[in-house]
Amino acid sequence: MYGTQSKRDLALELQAQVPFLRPSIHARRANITVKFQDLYGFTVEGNVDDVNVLNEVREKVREQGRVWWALEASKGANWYLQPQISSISEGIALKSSLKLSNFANAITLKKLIRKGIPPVLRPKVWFSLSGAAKKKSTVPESYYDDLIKAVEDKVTPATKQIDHDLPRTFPGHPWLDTPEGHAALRRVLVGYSFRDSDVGYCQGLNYVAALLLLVMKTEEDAFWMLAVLLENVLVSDCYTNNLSGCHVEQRVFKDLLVKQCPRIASHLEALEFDVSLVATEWFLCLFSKSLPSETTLRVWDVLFYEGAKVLFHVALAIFKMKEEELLLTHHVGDVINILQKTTHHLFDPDELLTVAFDKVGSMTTNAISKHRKKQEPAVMAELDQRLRRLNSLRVDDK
């Protein structure tokens, strides 16, 4: 976890607290750039305006926080880990052992994860609805533990690229660029190499696994976090060794462009533009690469409750946040400029997620579902096809 006992309580303080940023009286006269340090100790570039829209969202969780603190006391403590229904967000019927007021809570609590969950509630109500507590009951106490003494002196190939990509991740932060913090994402990854020899690792994991264990309160639980992630909420095989369930991802998403935002799909096609440039990253970290921490971690609130649909939401929000400037394009490299400094400079959650929410159209899924049995037939052949490419140069070259 994020440092030792004692600065992880001080991290949790500092969360509830909330700071506001501000920079020197010589920054605020002029326009310049600026470094801060994020709730999650991560450095931010950014301009004065930067910095008045990062206090602006900090001043709204804070209204979020005593939202959710007034839900505890008039519906209870921990009304929201009540069982909810399998998928509130696609309309399913009421079970009907349900109560209604359980519904209600549904409904109630949907809403209140795509406004944000306070940083200090966010690892018990993510390890929650999730399905990770629900994961973790199903072993033996000291199954994480059992797991980590069994690999520790393990060597594969996917601890080698482990060991490689450990520097890589998230360098100069105060804690996971340390010994200690290189230490525990480790354990995290190599365990889970172990538990899914089909995944083993796949770089990205070590980004998403990284922000995991800032946010949950133990290194467990970001195991499991992992776990539930890569089994139950995102696509099969995303991570395998031939990604072929985000080779799919992608052409679903390419898809998805072309219904809701037919004039950029249709630029970006004379452009000669793959989406899959920028949108690949965007998958496989899960925008924890692309988005500033505090707003990755907005998507990841309602990632966790309402599934990867939620993925598909984010990316189309973000193109069609930039139609206009897209549209003006005439190279590749302009584009991908503009799509990366749009994700950089993402400081406000509400906004990505408004366009996500409100302006990209609904979909369900069920529909995506529907997307990806449609175009699983055609990856499965192009990989096939790239193997057998493979194969035939090995032959050549013995």
The other form holds:
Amino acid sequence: MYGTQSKRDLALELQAQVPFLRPSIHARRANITVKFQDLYGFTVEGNVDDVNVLNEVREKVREQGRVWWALEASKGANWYLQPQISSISEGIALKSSLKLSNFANAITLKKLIRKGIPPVLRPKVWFSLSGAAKKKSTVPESYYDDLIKAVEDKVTPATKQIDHDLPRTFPGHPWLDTPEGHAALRRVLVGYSFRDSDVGYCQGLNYVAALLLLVMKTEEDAFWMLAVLLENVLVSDCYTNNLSGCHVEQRVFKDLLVKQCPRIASHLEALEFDVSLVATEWFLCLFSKSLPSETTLRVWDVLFYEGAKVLFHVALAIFKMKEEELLLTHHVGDVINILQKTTHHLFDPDELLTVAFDKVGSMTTNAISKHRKKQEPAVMAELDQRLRRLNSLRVDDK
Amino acid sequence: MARPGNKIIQAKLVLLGDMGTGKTSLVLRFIKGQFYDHQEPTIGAAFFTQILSLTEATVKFDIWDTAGQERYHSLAPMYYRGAAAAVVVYDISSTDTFNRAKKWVQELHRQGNQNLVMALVGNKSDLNSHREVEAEEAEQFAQESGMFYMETSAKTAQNINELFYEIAKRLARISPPRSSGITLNHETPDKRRRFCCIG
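The structure above corresponds to the form predicted on its own; please give the structure of the form predicted in complex with its partner chain next.
Every component of the complex follows; first up is the chain already shown.
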């Protein structure tokens, strides 16, 4: 089975391999691009400024760790696991019995999480706050092992596609791109394809599951994180059949962009640029293919606590950060280049999250649900119409 | 790149085809001369630009490389809408991917642009020993469907440049600017120029 120990060793090794990066004076002068490994073992290409930013981010991660330890020391090891605290984000009415201290804890927790969960605490905090622990507790202890054993020799269209994608998922990564990494990713994806045959396997999930494997301590926990993500955190049907959930989210995103960034929205409309052209990948891969790893995981910190609305905050923030530049574009290619360059160089998670939560207006989960309800019929009608057209094609064919 | 007085053609090109047929690899070979054995799957689509200079015109390609998995099909119209050229890719070592390619061709015929330049591409010609689709069969299908046919290998670079040059030539041959997906202009920078390739 999956070697938990070896992955932990790898994490340590990676941290050891990444000394404080000091760009040489020559590098500074020449402003050359350097290649290095980030905290999670991904090879990053950046200039000297990027390296400096990453060093600052490392320092901030350490500071954030000290804050969390201090809180554990004063409030108890699992202070954030109290149910009243974790329920606040879901907008559940506070029970009258709820003590003020708990309420204070909840506010503290929300702020803390937006500032980032230290990488060592991530597996534990994500597992509890996302609802994955609860989900796992409702089935027998041996559920995952039984599932994996039951499906290991089965061949389905989903397993074939998964096998095809294993070596193509973050190729070159020091753990993911090894026989051990491929095998672990395979078990998680194949296991899930049997757990939910409507989803089966959807490309995009390979990146998400791979990153979950890197963060979570065990493969089984990564599986449950994937389950809670698809079944509870994200809108349903994002990855099924015709990606209808994803279509809905894209339409909602367009609505929100018009509201929150009207100048950008109207400029892009004039260019006949459909924001889904870039945002589809963001939403399906949860930014894992576009943002640097620590920045992606910082987004996921908030995603697992506050829910799917976080994706809108972050996507809007990316546009908002580049408003002036975007308004000067005359060509679709320029828009895409700006957005790609921006996302690839967002090494400072705080830069992004500050805009996402302070500059982008607040949006409640309820308000977003209303937007979704409004868009659903149109999406369904469109998909249905397309399907009928395709079917008529097939009839003509005969 | 563009010679003075030479006409500039801005053209949207879309790549369609089953997953793992090598759409992204084709583009990367064409644009960067690179090839990776394990190319990451494309989600949604990826965008590239490339300029080709012919004697008769300079063609500026806006290339949309789409995701191949069947369920991503529902996103495709967003990418092929307004395209001037479409490259439908299959893998010569897989009949399934050829069948899928045929469906793409039918769908493209339905979307209405009479001037759409279409290419049927049998990729992975380096896998000749595992061939499942005969060139004659593909050639015949291409002819019946009003498209040109080519076998390529992104891995060995065989026919990659030829493919895009052929498309560029055909685009240059097509008459006036009105046809959807193509802009002809004589290098007059006009800021209010409507971008006509996406829509």
